[in-house]
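Single chain ahead, by itself, as structure tokens, in the form predicted alone.
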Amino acid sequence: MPAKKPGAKRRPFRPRKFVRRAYDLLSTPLALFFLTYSRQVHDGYGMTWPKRMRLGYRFYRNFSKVQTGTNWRAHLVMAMKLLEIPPEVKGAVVECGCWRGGATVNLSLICEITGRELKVYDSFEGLPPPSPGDPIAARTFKNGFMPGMYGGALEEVTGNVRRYGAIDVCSFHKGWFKDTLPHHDGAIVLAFWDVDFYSSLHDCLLNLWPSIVDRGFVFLDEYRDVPYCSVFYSEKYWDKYFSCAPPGLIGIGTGVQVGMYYTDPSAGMGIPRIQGAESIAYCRKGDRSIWEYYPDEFENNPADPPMSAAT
């Protein structure tokens, strides 16, 4: 046993972190089993259930090698949804906000399997300066975060993808979203946005939503922040910018079920606890999340026939 270096400090034991990691490890076989089960996977990809489980295990291994803000289970959910899209539907996968490339690595693997390009948009300089009127940006920098935090250099990201993923299917677009996204070209079948600020989410929606194919997917990492996610239910926003009903968001507040335990959105947001948010949320273009039941209006309009309980 090697002698302990003089003056070396022992790393403190964090029981909460240990329990969460232990649970993640022990539950991994069941997570792989359940998350990869689907009868909606298109036969054209040749991805049998055993192949999907092996891919998920590769995601799990990559998760331990490259630092990322999202869990490998969330990456697997995105991969499974991409496998549901028929091969004849043309379009790329777009990632906005990649940090050090943890999600990029795994997304590149599923893009290679499905024959799609992965377009990665990031400043590669970290968080941008706060925009006026952006409450998250203001709160973030008030709490000590500075422009440039969560920055991964382009060389670091491409190195990680080259080492653990499929670099040949990737293209990288460096710059602030407000400068790069207006120049995006081509259809999008699936988008993943890990962009933190209101202003950045607005840039993604405004510039990329029109390119999302019908029934295409948009995944969001900031699902725990309910006010942030409320844009996906805002009738005013969607009518103003897209002249359509809001699509809603599946998993708002707590994320979709990936087998991790947490019961409120604050879990994992700087609060040390055994519970932790390790999921993702998504919407699908073409869905409508709008409230249309106003019984007092029906009562005042006898021309509208009453609807039976069966309908």
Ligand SMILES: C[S@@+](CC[C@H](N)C(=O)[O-])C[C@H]1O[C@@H](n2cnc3c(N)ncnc32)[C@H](O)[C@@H]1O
The other form holds:
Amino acid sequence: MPAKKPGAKRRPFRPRKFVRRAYDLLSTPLALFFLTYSRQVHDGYGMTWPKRMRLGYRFYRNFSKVQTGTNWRAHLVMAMKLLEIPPEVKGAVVECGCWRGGATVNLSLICEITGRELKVYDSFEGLPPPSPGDPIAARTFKNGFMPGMYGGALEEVTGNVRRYGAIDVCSFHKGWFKDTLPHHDGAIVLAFWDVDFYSSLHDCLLNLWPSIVDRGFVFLDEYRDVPYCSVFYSEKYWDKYFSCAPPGLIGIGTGVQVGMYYTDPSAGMGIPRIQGAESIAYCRKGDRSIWEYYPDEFENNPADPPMSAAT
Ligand SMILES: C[S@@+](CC[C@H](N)C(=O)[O-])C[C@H]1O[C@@H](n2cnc3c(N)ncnc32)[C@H](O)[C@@H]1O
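Please could you give me the other form, the form predicted together with the named molecule, since above is the form predicted alone?
Let us now look at the entire complex, which starts with that chain.
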């Protein structure tokens, strides 16, 4: 044991931090099992149980190596969904918003296993200045944040991926989304957008949604922010830009279940807490999320029989 330096202060005991860490340690083996349990994983990838466990453990380890705004459990959810997509369906994985590359390292590992390219888009200079009318950007900067927040330099990200991930499957695209994303080329089987602002999400949707393959996945980090996620339910938006019904979003509000211990959407906003709110939300291209039951209209349209009468 290293000798204590004379005069060195003892670290204060932080009960909340202790409980969080204890929960994380105790629940990790179970989380690994439940998150990697899936009968929908395609046989073509040869992902046996030991391989799944090893992958999950690497994700867990990388979480402590590279600073990230998202949890390794959320990365594992994405990896398992990618393994459901048959190898014969061509397409890349696209990450928009990588900061220091904490999710990039793990996504690159699953891309290496599945033989897919990982395209990473970011300014590598942090968040952009607020766009007019973007309420999230306005709120963020009102709270004291500056453009440039979450800035990870390209060299730092590539260095992290080289050390902890699979650099050979990656390509990096530096610049503001509005400038880089219109040049995106090729099909996408899975996208991960962790981009904070409305305007950035709109850039991603507008430029990348047409490239998402049928039944492809789009993952989002801002699952807690219901107004932000509501675009995935906006008939007006989807009709205007894509002439289709909105796809909806699984996990809106609380995220998908990754074995965390989270109940309160306001937790983390200045309120002391022990709950860790770290999950993810997603949609699949081809899903339809519109409310189409109008009882009054039905009464005037007896041609549509009620379900019970139709069966
Ligand atoms: C919260 S961080 C991403 C965290 C990362 N996904 C992780 O798991 O650690 C948001 C990222 O989005 C990028 N970003 C947001 N809006 C952007 C835009 N319009 N153009 C380029 N990059 C943008 C920022 O540079 C930043 O790296």
